[in-house]
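The chain below stands alone and is given as structure tokens, in the form predicted alone.
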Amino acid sequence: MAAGSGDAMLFRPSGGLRGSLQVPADKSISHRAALIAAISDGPVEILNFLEAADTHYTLEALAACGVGVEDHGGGTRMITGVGLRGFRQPETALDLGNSGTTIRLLPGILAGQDGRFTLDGDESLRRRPMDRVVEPLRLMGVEIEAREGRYAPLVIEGGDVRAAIYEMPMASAQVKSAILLAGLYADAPTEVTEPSACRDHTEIMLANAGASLERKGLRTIIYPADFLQLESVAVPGDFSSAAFLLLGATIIPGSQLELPAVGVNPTRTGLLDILVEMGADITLEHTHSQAGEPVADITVQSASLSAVEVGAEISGRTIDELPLVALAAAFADGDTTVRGASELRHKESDRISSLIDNLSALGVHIEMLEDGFRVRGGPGILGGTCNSLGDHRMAMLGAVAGLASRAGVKVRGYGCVDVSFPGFREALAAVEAGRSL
């Protein structure tokens, strides 16, 4: 059970989590549906669009650039695209709030527009490095400026785009997506190679919109486009949101939980593989394809866990959920090591540092490694205080830790969960009471 005052929330130890819960729509797919619809010819209906702070910033930015955005209620949005090169220069800087997805993907589209566009955001976004997008776009001839060479605000002068062959130094779906989007406007095919597999929602949606691209292992080639035509998009439930409930039901005894219609794209579900290897009781049922994305009902029951070794080959498929691996490891038998997680240092916060600080404060034996961490399993969570540092995933981690703890966890800065999972506290309360939602 949770209790709060101001922007702090106390999560007390819970009994088993039971019932059926529909998780929010996928944030990554919602962003991409809106962005690719915006450069399509004609209207695109998006069903089950995520109603959250991050995605609303994307819609507001698109509207400021002349894209038609209509709210039809019930999570349905109608985006009237302006074609590949139809964006207009906004009167002021585009405020993207805390949305790292928007500020890293949108420059790929703006690269091919006429005009000058300034992208800015809140203090947290201004601290996040953007050079991993700036550098490859500059190689493609895009005029793009960044504060101190690597921070927002970004200023993009649209125009001619050159094709490039780019090998990414680290796996990042956002960087890959920016390059692929810019490749639509290039003078020849553009090739990008990722060091390990990361989410491919952009490739799937571009293909659905008629873009010509080839995928060969870790290499993707995109060809210049004359137009895109995206059909109606139905967004599945967000696996990254479901992950917190999956883990809670795994480590809290007496749990049995069903999460229907969740996206299970294999580039996103590394956590499933890790938890099952640790001994988790998780099954997928009624798997089907939805606009090229695999979707399934997920059922999870509480289980005993054993330690594992997590390497770089799976970290890219698990990047947003690796902090949950650390929490699972606290309840496992043995020591768990995670490597290949450098990308975590470039999220809403340095998630490795904040993870170490927060779990240590909750009584977990966790050690920082150069590109990851090591957790000594066994004792679980004693309790204490978790500071979100404005990071929605760290706030939700603290909430789940509180339910699984022996003495409760107070989450400071809890309000940032609205970035991806509005109503998370209410969802936890429902499954604590055995209700479906």
The other form holds:
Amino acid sequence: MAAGSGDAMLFRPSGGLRGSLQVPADKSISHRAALIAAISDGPVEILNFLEAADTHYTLEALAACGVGVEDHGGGTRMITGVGLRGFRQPETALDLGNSGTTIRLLPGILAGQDGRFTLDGDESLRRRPMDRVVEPLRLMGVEIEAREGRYAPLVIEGGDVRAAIYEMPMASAQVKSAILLAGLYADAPTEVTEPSACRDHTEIMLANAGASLERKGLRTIIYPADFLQLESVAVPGDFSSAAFLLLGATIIPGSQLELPAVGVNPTRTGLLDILVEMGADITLEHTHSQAGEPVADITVQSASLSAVEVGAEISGRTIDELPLVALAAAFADGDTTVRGASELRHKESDRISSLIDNLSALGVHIEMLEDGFRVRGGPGILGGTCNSLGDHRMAMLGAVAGLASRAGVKVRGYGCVDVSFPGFREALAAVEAGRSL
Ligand code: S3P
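Give me the form predicted together with ligand S3P now, not the form predicted alone.
The complete assembly is shown below, putting the previous chain first.
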């Protein structure tokens, strides 16, 4: 059970999590649906759009550029696209809050617009590296400046775009997406290669909108487009939000949870593979396709876990869930190692450092490695205080740790969960009480 004062929330030890819970809509797919609808011809209905802070920043930025954004209630949004090159220059800088996806994808689209656009965000966003999109876009002839060459604010003057062949130095779906979007405006086909597989929602949605793409393993070629046309999009549930419940139900004895209609795109579900290898009891049923994305009903019950070795090949498919592997590892038999995960240092917080600090404070033996961490398994979570550092996924990890702990966990800076999962506390309270939501 949770109790709160100010922006701190206490999560007390819980009995089994039971019932059925509809997790919020996928954040990555919601951003992409809005962005690609914005450059399509005509209106696009988005069903089950994620109503959360990050995705609202995307909608506000699009509206400021002249895109029609209507709220039809119940998660239905009508986006009236202005065509590939129809953005108008906004009067002020675009505030993108905490949203890394918006600030890294939007420049791909702005590359092809007439006008000058300034993109900025909160303190955390201003600390995150933007050179990873600035460099490839410059290679494509885009005029783009970053503070100290590396940080937001970014200033982009759109215009002509040159095709490029680009090998990404890091596995990043955001960088890949920015290049693919800019490739729509280029003078010839653009080719991008990723070092390991990372989420491919942009590729799926661009293909749905009629863009020509060729995918050969880790290489994707995008052809310049004359126009896009997107059918109505129904956004699946977010696997990254489901992950907190999957983990809670796995480590809290007596749990049995159903999570209907969750996106299970294999570029996102590395955590499933890792948990199953650790001994988790998770099944997928009724798998079908929605908006070109695989979707399934997921069932999970508590299980005993054993340690696992996680390497770079799976970390791109697990990136936002790797901190949860540390929590699972605290309950597992043996020592778990996660490597090849340096990208965690560039998230909403430095997730290697924040994980080490928080889990150590909760009684876990966790050791920092340069590109990951090692956890000594067994005793689980004692309890204590977890500091979110304004990072939504760290706040939710602290909450789940609290339910699975012996003495409870106080999460400081809890409010940032609204970035991706408003109502997270209520969702936990429902399944603690065996109620379905
Ligand atoms: C995202 C991609 C990932 C992920 C982020 C969302 C996206 O970041 O961590 O939460 O929507 O494309 P990177 O592409 O930087 O790895």
